[in-house]
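Have a look below at one chain only, the form predicted on its own, in structure tokens format.
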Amino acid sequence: MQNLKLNPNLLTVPTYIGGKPIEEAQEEYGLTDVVKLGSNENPLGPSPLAIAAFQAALKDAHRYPGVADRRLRQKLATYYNASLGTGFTEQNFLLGNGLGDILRMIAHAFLFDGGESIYCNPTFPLYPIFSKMFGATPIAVPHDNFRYNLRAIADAITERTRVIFICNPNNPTGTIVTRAEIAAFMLRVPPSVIVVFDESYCHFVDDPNFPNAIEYVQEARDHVLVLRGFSKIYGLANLRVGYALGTRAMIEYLAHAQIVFNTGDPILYAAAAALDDDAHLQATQRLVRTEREFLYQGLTELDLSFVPSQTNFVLLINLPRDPQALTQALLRRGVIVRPMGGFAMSDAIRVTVGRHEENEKFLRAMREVLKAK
């Protein structure tokens, strides 16, 4: 390697470490019964309609991707036009291999030649990772009681600012910023700065004050992008489908950073079918809301502190044990949770809202761990 010319930007990029797979935990600890509550996955799995569409499309797996990309974008336009009264077309949408791919495109398109990005810690770590990958300087501002600190972000804007990442609801805290807060914030953002609203968990929100960031795209603001995907509420995390919603001009430019054939037709047909299954979406929402309250009650009985969430996960804070030791102790009992060191929170863990029996197993395991100290 010493004889090679290396990219200095890549040398500053930490490796993203995902949640531990069930199979790895089984092999590492000799377990058979393991529940995974570390990666915010849909506990009900994918829609049967999505599975059927995926399987039907496999007969053409020997072909390169065809019209599925355009058809999904058309379907997304129809979906938003029907629900929000928008006038979108397929040209308002860009598809990616998960939202990580969309974030990479944004960084590639705007974070070059010494620019800066701004975000609020703790949040999704791919924002600073992609910023560094393309040679930009990521600027982190502190949170405000586990909520995105929009005033601090606005104060941090300079002539070098290119992109602002707003995760709403925020991962890993589960909190939101409100419509009024976003409106006040947007008044302070110059049109030369891209505002990226990452709304991966928006379908779990039941707070009426949650903003509709899509309104800014409707107002033809080229510097606004709304990101959503199919990993969470639609249960297609393994198929990797995310999308950006923006003005036609923005999407046309951003497409220059899109990798050719970045996903396949079976995956895109599955995503399109998932949009049709309202019953599955609503069942997921009901389960998450009910079981989130069950987790709140159990955590309170264990005298554990947590941040009230608008998502399908709960952040545990002020832990009585070292988070890494706690995570390992839970693993030995067949429960996977996520320590938050990679999210700039070394003193916290995040637990996904699972099915009732999974949540019961987690609470039993946590009770045993706390008694054993």
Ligand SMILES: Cc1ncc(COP(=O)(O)O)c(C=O)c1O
Second form
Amino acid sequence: MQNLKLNPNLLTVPTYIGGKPIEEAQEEYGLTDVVKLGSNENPLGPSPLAIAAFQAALKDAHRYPGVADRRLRQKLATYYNASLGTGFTEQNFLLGNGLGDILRMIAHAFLFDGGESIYCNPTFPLYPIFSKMFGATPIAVPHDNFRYNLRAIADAITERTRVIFICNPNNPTGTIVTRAEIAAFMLRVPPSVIVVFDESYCHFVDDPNFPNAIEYVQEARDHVLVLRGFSKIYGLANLRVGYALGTRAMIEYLAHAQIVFNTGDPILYAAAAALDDDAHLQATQRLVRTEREFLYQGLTELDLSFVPSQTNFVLLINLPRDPQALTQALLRRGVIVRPMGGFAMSDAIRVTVGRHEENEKFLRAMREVLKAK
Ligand SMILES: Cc1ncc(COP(=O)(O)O)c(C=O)c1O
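Structure of the form predicted in complex with the ligand, given the form predicted on its own:
Below, the chain from earlier opens the complete complex, with every other chain and molecule after it.
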């Protein structure tokens, strides 16, 4: 490699470490029964409507992607127009190969000239990763009692600031910032700074103070983007599709960073079908709400501290043991959780809300591990 000219930006980028796959845990520990509570996936699986749509579209797998991209964008416009009374069209939406791909497009489009991005630690690691990849400087401000610290972000804005990432609800803390906080914050953001609302987990929120960030797009603010995906509540994490919602002008510009045919028609038809399956969405919401309470109760009985969550995961803090050791011990008992080192929080563990029997297995394993000194 010493003869090659390498991109110095890439050399600053750590490799993203994803949640451990079930098969890997099975192989490493000789286990058959493994529950995965490490990646915030939908415990109910995909919607049957999505599976059927995917399968039906496979017969055209030999063709390049066709109209499915436009169909899904039209469907999203109809969905928001019906539920929020917006006047969106397909041109307000851009599809990506998961939200990770959308975040990459944003970084490519706006963080190319050595500018700065701002976000709050701990949060989703792709914000600093993509910022560095395209040569920008990511600026992290500390959280405020596990909540995104909007005041500190506004204070950190300089003339070099290009993009602000707001993860709402925040991964990995599970907390939200409210409508009033966002309103006060937006008054301090100049129109030259992009505000990205990453709402990957918005469908799990039941706090009535959750903001409607889409309003800012309705107000024709070009510098606001709302991101939502199909990996979480819609149960399609493996199919890789997510979208950005913005003004027509913003979306048209962002599309310059899109890779042609960035996702396939079976995936897009599956996503469109998932949008139709309200029963699946509601069943997931019900399960997560009930099981989150069950987890809280079990954790409290074990004397473990956690941050109350508005999402399908719970952050365990102030652990009585080293989080890495705890994660390994749980793994040996067939439970995958996520140590938070990669999220700039080396003293915490995140656990996804699973099905009842999965959560029971997690709590049982945790009890055993804590007992075995
Ligand atoms: C806050 C947040 N944003 C974006 C993503 C990326 O999601 P996707 O699977 O759509 O790429 C995740 C995935 O965990 C996430 O937690």
